[in-house]
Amino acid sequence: MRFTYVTLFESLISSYFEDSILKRAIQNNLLSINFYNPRDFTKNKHGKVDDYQAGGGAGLLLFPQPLFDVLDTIKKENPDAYFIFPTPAGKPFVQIDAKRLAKKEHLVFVCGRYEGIDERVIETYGDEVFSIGDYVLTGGELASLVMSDAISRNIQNVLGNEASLSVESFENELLEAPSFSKPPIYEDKLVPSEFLKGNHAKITSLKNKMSESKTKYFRPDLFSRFNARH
């Protein structure tokens, strides 16, 4: 899997691959990175990037000549590339799109700033447009990160026991049970009996009735389409 980051900022991102599982798997081949920053395209003579909107309003756009010159530019070297815009106005991301876009050889993330990127540019090139939330942030640097994380735990190999996807919250309509380590007690919180008895049956029926409690107390909205369709 490529990943590709045009952004002004390459360090907000870079600096999330150098541990743990994704520098590992940097290492070992199955993750790269690029980047592009649309200054270095940019033919105004000032280095600018950013302009007024169009019909008013507040703050500034990425305007369109420095993002089409990057994007034609990565899309001639790299024809399988697949472009991404996150933004607060996209449709949500979620686990599923993760599995999905795991599946690409090369994704493009384009970074906005400021009040975002020229529309033009979006309809254009825009493969896919996502939100990872109902909240807005200073830039499209950390939306990126969080869905570069969660396609590349999809990535064969990339986790240490890709057993532990086929568990974890909303991969079976639910979250994922409570989980607790060793040991059995801490300051007077005991680990459910079940748990250390070693009876592998009543273990996962006792963590598919605490997943289904679980979601019910976070997320009645998930609980009542799994309750709906079971």
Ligand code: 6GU
The other form holds:
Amino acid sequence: MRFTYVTLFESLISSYFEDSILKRAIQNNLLSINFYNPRDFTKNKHGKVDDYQAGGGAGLLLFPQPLFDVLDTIKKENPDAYFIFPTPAGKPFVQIDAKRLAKKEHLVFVCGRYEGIDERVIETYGDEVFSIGDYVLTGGELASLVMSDAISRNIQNVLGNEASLSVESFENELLEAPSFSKPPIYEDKLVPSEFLKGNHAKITSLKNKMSESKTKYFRPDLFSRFNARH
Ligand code: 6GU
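Can you return the structure of this protein in the form predicted together with 6-chloroguanine rather than the form predicted on its own?
Now the complete complex, all chains and molecules, led by this one.
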């Protein structure tokens, strides 16, 4: 998989790939990343990339020319690239999207700043437009990283332990059950006794019950959907 980031702030993104699982994915040639800065594609003297909104409105927008030029360049060099625009005005990004996009060869994340991106750029190049949640971020960089991380975990061999994928929250319609490690008693707080007895059928059944309770409490929306299907 290749991730390309179109951003004015490369360092916000690159540092995330310098540790842990994504660093190893790059070292193992499962993943590669590169960057384009729209400022390098400006035609004005001062490297200006933003301008006032047509029709008024607060804040500046990334205007079309540098973005059209950088995205044209990327498309010409990579005819198979798939373009994703992070924006709070997109459709919700969910686990199914992470799994589906993990099968692509090359994803391009186009990160807006200021009040966003001229809509004509999104209409021309956007294969998909995603929001990562109902709140506003300062730019698309964090949202792109969130999606990149979620997608990477679903690329073959990135995690090493593929079993850990299947029991996680959202893989089974319910939140993941609570987990415990050692020791069995820590400052008077106990690991549930069933977990210590080693009867795996009983542990699984208890974990399923805990998953359901936790989902009902924290995510009634997910729980109703689960109930309707079971
Ligand atoms: Cl994808 N981008 C930005 N800038 N803010 C967001 C978002 C995306 N999703 C939620 N808030």
